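In the block that follows, a single chain appears as structure tokens, in the form predicted on its own.
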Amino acid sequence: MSSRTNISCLQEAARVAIFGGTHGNEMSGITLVNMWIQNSAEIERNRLVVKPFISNPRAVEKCSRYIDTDLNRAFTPETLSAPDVEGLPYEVQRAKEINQMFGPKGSSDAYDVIFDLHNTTSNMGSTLILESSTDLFNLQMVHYIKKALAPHTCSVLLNEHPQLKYSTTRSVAKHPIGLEVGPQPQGVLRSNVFESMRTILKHALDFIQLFNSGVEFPPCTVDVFRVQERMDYPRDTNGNITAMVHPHLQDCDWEPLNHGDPMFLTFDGRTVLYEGANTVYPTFINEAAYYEKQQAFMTTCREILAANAIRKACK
């Protein structure tokens, strides 16, 4: 990347992948990707190679989140460098294959952009997930998408917390971007969720085509929710859950949670209050897939990120 008069010149995004089925029971991305594998006309753009791809086909076949381990946590240096020996967990084998096909991760040969499509059971609406606050290409892209969707909303979740960030399937790309759309039960298709995801991908690909054609995007700001903490359910000494998400918090993703607000309701009817000093904005509230990860919801803080103007670098 080079910079001239506050314009950042970035490399052309020539190769894009769209992953569905990283979790095999999240049906919107699976259905869209399978549809685009059969007929790619909708996602074709000038100056762009777009590859739709089912990330975890065995989990998709069984309509389960994963077979042996969570593929969306498997892209660690240790996993990707593990020897190819018999008996590796299926998702570890799959991570190594994906890294070879779309990476290698961190190399100049990696795909430029990977969109990883997910559904959530939480009431998050449409949410774009970023892994870096300094990726100007992604910041400009989500700004473009949010403007194109207006007056409909699309939240942006930033997860670059050093302890809470995990090794995602999309992290193989130079510009990884996740998409969560909900609420939708696992193993179920909802038409409104399906169409929201489809529309966001259209705008994202339009942005990349415009960038590749030489369009300059002016400076912008992006309102994001930065990941702070993962909150677990209250538990007894044996590790069993003793409370539920409070009804005043349930379905209130992205709404402020203040000191003293209800957070959990114990099985014997006692309210557990939020005791944090600062207002936070919860998300992934009561996500079904996160019970196994001991997470009731995630707290975030609101932040505004600024991005320089960008254009394609001259060859």
The other form holds:
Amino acid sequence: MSSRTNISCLQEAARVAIFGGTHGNEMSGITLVNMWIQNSAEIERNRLVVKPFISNPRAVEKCSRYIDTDLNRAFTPETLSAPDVEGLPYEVQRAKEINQMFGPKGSSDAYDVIFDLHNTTSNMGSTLILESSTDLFNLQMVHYIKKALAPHTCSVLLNEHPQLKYSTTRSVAKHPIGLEVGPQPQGVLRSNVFESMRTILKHALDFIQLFNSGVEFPPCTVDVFRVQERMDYPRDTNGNITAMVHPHLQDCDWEPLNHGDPMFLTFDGRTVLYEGANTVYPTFINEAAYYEKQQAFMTTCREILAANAIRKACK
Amino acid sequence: MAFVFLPALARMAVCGGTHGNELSGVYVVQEMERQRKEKGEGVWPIPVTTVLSNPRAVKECRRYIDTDMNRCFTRDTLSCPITDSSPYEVRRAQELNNLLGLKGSTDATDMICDLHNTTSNMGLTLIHYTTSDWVTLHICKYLQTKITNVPVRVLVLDFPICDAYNLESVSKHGFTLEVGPQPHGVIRADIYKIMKEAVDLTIDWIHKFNSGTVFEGGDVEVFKFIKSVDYPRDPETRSLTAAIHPQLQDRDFCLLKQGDPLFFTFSGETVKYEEEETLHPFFINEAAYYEKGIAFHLAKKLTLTIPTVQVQKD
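Structure of the form predicted in complex with the partner chain, given the form predicted on its own:
And the full complex, kicking off with our chain again.
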């Protein structure tokens, strides 16, 4: 049997958007998108519409993560179908507008690809975030980007967890991709982080142009980290944290955490150990925005995803 | 070597959360209060008041509610009448002046240690608003000899006390303990440890001083603030057109010479330091300074000579 029967023919990715400022204090994406709104030459590609877009302009104006509620959790079916009444949280209104402009989510009219640009205070380096293990287009794109960036590394985080998966701004598109680059404090623009994000996007757009021009991408595998669990800080009865991420865990995103390894250090100097049975790979370690979401870090496990060859479908 | 007798320091205040998202100070103050509850007033060898300076900002994990509290301690702001429309931080500054001051009076607390974090790579920096307070400079010298795992530097401004706008100017002696790099809204264990150790050593010095220890004078290397430099900006929109250059980023207190890179523009050009005078940059890329139009400050390195000091016996 010829391997040519295993090529998946996928629709052309004609409409692409790049979102910055989903969180108004994550500066790389905000700066890149504003720059490209002024002058889009760098993101133009043949046969492709690429729209740079500031998702949460009021939060960007205030340099805060959000105004009323986290926009990147607001794209649930309930929120998107909320009636237009007075007093709706700003981000709920905004989510509905974004769904109109770039969706509707789940429909054939939705944008093909949305890149959502984020920064983190965690030492995650360059990370691409996927929401599905079966989106062949995204898997092939991620594989292309990683190869193009080498020897610089780029981790891939897969959040397909039934409870921990959340309704992201980018989920409006058929192929959502999160770009997360850190460490960078909120409100700060670091040149190296900015340029890393810019380079990832360059390779991503190159891939889409090649795909749209008919190039066939052979079968590939992608090493991913699959989200397992959210670990909170130890807290007292009032909900205040009683310990910090341990110095041995701090900045060790993507490195193995084994049973018995230090995890937290209380303010009065006691170590709390990781008690899980299996080795995990923590990420989002000590992200500023996650204290209020009850998360000190996430655990992941390593997995290899396989993707078929892909090619643009003939009309 | 000059020898000076100075009065004992009867009371010290440790203040955290002057900026509500600078978390080391918030948690050091919390931990000290827990220790006091557990072990009683004798937990430290000298009387220490612990203060959460800006509780509303701490609760919301923001730098401030209405206005930067650490600019509210000038004589004018401390004496202006409070109305319904007064910013929260101005009211609170006046409360703190009543609690720890009054600024400039003989009743003022002897020492305020104000705890801050910065996103800049400044290690432990002790900031003081004048060059002539021997007690504070001796504490700086002591911390420099005792803390060796992180750079400890002394930064002096040069304000007369009535113009000094920060919290530590309320007490007779005062300084800021600035530790970085740490993102705002994050608590790092390594940074917390440095802050806690610096506070403990400050208490330790005061106790030793009050008990009669002679502290030898000598030279103290300090950095004196000269001026600030803003980011390159678009003349119409005022938005940034460059970031701190990768070769300057994280190099606080390095030597900046003519021709050294300062900024890397978004279109790929390097903006260089054009001046002849060699200076030292600090507060490089501090998050809170974007809105103040500051990319970094520049300082001159000086050597101050401080006398030997001993507590004055009654």
